[in-house]
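Just the one chain here, laid out as structure tokens, in the form predicted on its own.
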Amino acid sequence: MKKIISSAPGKAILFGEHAVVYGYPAIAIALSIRSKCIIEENTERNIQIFLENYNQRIKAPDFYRLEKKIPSKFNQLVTGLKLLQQKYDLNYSSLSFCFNTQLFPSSGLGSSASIAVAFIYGLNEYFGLGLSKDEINNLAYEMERIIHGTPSGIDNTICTFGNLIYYKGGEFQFIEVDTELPLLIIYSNIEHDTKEAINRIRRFKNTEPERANSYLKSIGKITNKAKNHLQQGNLDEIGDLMNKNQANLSSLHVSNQTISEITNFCLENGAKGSKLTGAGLGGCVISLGDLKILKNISQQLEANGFKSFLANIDKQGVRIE
């Protein structure tokens, strides 16, 4: 029986967060940590959605009774299937999809993107489409919506084609890195809440102007600086701009207890930098250091009760295993 595994990376914001939405640029990495799609056959001639990490299956006789049934979190995935059944009249009868991430959910690491990505991807495989990385990018963008309403379309983008990208008022760069860049990711067990966060600058930005403008305008110049850092694989600045960033974000506000004391506890314990990484007020924390060191971080992490993986940049992007 016919059977077709796609994954696709994660991504994390190594640098310019916030400051991104006042015209600021932002650096995201795609991570080699990766969500999986599984399309397979099923002899019981329906659909089957399993979404392996929330241990839930949706059965449906057809795709418009399967679009009834599943709950609306995932509406992703129907708008997946409709807008390839629209364009090439597919039959997804006695079809099995699972889905599966290493990711942290609702913690800024792109699962939702990194799913729809895999998810397009693995149609196009099974399907013979022949579609391009461009065209994977821009149906999993359309997916992005259901979720994120206007995305700025760079968790797609940099699950589809991996390595670095360099985002700065809609248009995107590839960054090329030689070096590895060893990473620790590691979970606040907070949930990060993006709107709130959005929202505590914009207050800041009304009542204090200056002061906050003065804090987007540092982390902007630390982008630029760690763009040119990255391309010439100089890790202990990266590390040193990475604390700075840190230290802006947390007078914008958007940190919090937890991540500081994870940020300091990894660089008490040798991580050249460490920071929030998506929106704050939970979310995770990105460490940047030697791979054993961070090994060692994260066993101590681990036995406090905060989850961690270990990743580094993901060059590939989406691909069939």
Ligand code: PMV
Contents of the next structure:
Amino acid sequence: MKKIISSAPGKAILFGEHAVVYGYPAIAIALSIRSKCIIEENTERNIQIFLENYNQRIKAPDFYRLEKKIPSKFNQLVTGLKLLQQKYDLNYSSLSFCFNTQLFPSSGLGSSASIAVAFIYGLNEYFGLGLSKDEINNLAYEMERIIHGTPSGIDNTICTFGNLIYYKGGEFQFIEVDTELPLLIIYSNIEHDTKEAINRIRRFKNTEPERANSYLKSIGKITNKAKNHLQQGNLDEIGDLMNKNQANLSSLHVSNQTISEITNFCLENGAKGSKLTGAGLGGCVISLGDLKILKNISQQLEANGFKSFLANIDKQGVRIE
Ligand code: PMV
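Can I have the other form now, the form predicted together with the ligand, not the form predicted on its own?
Full assembly next; the chain just shown is listed first.
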């Protein structure tokens, strides 16, 4: 029986979150931590969706009833199936779709985009549709819109193509990085709140425009410098810029005590740089450093109740396993 396993990397914003909302650049990295989609036939002659991370299994006799039954937070998946069905007249009966991710969900690591990309890629392979990566990316963006409204498209693009992206004003540019970029991704144990974090900065800009704008502008400059240092593989300078970026995010009130405690702990224990990634107010912290040092930090954080994982640049993007 036919079985396809596809996977796509996660993402982290290395530089420029929030400032990107106001036209400054941002840099995102594909993480070597993946989400997986397994597509295979089942003998029950129904459609099955199994979400391993949520331990949730949804079975329906046909696509119409699947749509009715699926919890709204997983609507994205039905959209993906629908988009392809409309275009190619596919038949999903007797198919099982299993999803799992190693990424912390709802933490700014692009888990939904990474699942969407892996899903479309898996369907493309299973049905032999011959879609290009650009087409996969566009379809995954449509799936992302179901969850995020009008997302920037950073997440699905980085999950599809891998590597690093410099993003400004709707334009993407890949950054060539030859060195390793050892990162530790630490979950703050607090779900991130993108909407609230964005609103917080908007309010700050309304009440104290000069101060808020100076922090945002400073982040823009940091991101541009970081782009050059990434191309040259200067890890010390990249770490230093991460710390400066974090200081500005903190001044913009999107950091919090837990995030500061984690970044300080990482720096005190030898990391080169440490900052929140994504919206802030929770979510994840990323720290850059020598692998051995990061491993040690990870163990100590684990003992203090913080889960983390080591990651590097994923250069491949979505793939069949
Ligand atoms: O944590 P995330 O992945 O939701 O990142 C949000 C990044 C922002 O810059 C705050 C918003 C955006 O759309 O770029």
